[in-house]
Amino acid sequence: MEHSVVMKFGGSSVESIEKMQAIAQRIIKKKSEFRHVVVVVSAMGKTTNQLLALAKQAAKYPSKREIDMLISTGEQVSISLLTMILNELGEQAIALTGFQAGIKTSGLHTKNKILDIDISKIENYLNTNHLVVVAGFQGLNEQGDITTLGRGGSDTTAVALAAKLGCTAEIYTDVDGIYGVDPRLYPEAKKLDVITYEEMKEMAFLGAKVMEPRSIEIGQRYKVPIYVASSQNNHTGTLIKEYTKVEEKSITGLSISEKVMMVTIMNFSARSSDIATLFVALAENEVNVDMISQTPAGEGLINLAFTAGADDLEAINEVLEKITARYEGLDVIKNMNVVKISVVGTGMRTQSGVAAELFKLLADHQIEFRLVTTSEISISYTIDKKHMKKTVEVISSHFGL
């Protein structure tokens, strides 16, 4: 729809009536600029966590279907209150839950994906001059059950709605845009005016927490411009959009993933079938393995190292117990004191020497790394936690992030 916009506000923006009243003013101002405004909101503050805590009290292993039924009520509270406030201010506004808004989902409960959105109901309200307030994070599956979309689900709702309406998605959050590096780790960090979908997606996968990768994927697929800005002030934010060569820098941003562990298995069999046994067992235990490295360790043996999320420690231990029981003479070292630091930039595709520049930079500052992996637009290093601050500062200042 022409002259439309989707505005999304996260939990911290709607955690109190006072904050809702403040964003209601922003919504009304936006309505004076655009003919049609759709607002997507999350649950108030920490509501979802509080509801999950209640579920844990009610049952040791509550059914995922009932969890969805429970936590979807959080957004229902915030959309109805925000709509009451807008109505009180003289606006015509209406609140719609995910399924009322036509959001169809499929997949596992608590981790559903949006299949499609039937926007006819939303369009009817927009055409009769209503502000439409939609519950983020939720939908209805093929069985007619209420479902939720997992972490960052409200961003996904907003971008998917913008894709259907053919407009921009504006994501209002507690930061005033996307930074090349987390300002908490590097106070001189520069805010980016523009970042490509690819770079943002890579940074999100590699640890940057501002945006959920799935919402970026939808934006990229349907060419939805995504604008990220502060819900507290009117500072200019960051636009996430398609790649253009004019804006190319060798490195756009740096991501840090702190919840990482590195496992080294010494004297493991070099046979591919044995290596497969290990990684199949990890996959079956739902361990998401990230970096992998192997080096020769004598006749028919290798030293094998891999990284995974520190949260997967129990699942990894379970697999390692079986592996050490099956293969004799293994020595296993688990290192929880590592972090993964990744640099991201579409310019790496065309500019040679970025990796060489980084390796020299680390060497000049006596920063040792344990593992390294690359993609077309990123290079990731596993380093000791004690070097994290120094590494962030060295890379950020050198590349002007």
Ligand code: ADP
Given for the second form:
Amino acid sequence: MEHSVVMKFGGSSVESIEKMQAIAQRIIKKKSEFRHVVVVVSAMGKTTNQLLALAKQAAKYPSKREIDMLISTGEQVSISLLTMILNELGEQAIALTGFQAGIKTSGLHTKNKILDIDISKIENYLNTNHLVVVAGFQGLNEQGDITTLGRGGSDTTAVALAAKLGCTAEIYTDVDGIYGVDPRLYPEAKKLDVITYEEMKEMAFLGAKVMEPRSIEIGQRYKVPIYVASSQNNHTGTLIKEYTKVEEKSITGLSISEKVMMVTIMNFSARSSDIATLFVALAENEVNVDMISQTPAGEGLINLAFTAGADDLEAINEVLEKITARYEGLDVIKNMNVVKISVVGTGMRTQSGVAAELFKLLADHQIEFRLVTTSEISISYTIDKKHMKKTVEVISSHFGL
Ligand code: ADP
Ligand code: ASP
Ligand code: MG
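To test you: the structure above is the form predicted on its own. What is the structure of the form predicted together with the ligand?
Below is the whole assembly, all chains and molecules, this chain first.
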């Protein structure tokens, strides 16, 4: 009998009592294979979104501390219900909040990071043969306040617990594993048997929401095998691990980031001190600027374009108001109808010409892009939303994703 395992079930997998009852059977089966089983669950269905919508009704700018207080309740509902179901089936099970599970965090409210986990309480229950059901997505900071780990953060809870217990994290979700591209956007997408931490991390950071990026970072650092599979069937899923010796493709996957906006400031000063003033103001307002480009626009002037998360619109507006008041003759264009499409693959390190192949592919299909950036293992394009589907299809079918 193997020692320990962490199983994580996402929102759609626990959206109803019936689904929880089905999951309980999977957990009980696991318990016959492993001495210790820890279960991490997300909030039921779309609960977190609904709670956030309520906060928006309550206040224009709700305090982030209170948002954490509110949205952390979703997971408390699902852990208690799942535990009741397990008890009803005759199992010894106990529900623990993030705090009770010893999850210590720090950072900005709604974006906390796990600092450490005091695993002693969980271990006590495991040693007395309990199934331990832990609330994902939440922890407690040094001030003793409830915190959350950013959207999708239950993945992070699961992988961090697996790191602490020295075992595998099994992530059960509503797809059969990791695909080359989101199967909802490209139904012909192929499932990957394995993917490296490095590629999965890049895909996640670039928008593949199937895994929360920081969970992969933790998995990589502590060498936690992460297995992603369906909570509805027993199809073989995808293993995320260190370097794999599979055939090196130039491109492993494609990610889409839809919550993007692009800002163009026409006739901005070309002086580096003025450009610095703008980006410092954006950084101070917690705007995470992504792609940047500048093109000459007459004597001492440039047209400056950058992209950021669409959620940052209000923070960007605040900065732009100040900047346009300070400099004369600026023309600001905000474009919310853009998306970022990125291709990812460690094969790009060794294979030349991938960028050229992509540029040609887009040109052949008359797909225009606005900005482009590259990293060592990825190339990202900002394109108009209306070209998204076509671009995904063209790239995915060309590279056999
Ligand atoms: P959970 O609630 O289980 O955490 P999520 O909704 O966070 O589930 O993540 C699963 C979803 O991720 C899938 O329904 C799928 O649409 C999306 N997804 C995006 N990119 C990929 C990909 N490359 N492979 C598989 N699923 C993906
Ligand atoms: N319930 C949280 C969210 O919707 C955490 C998670 O699902 O992983 O973001
Ligand atoms: Mg998720």
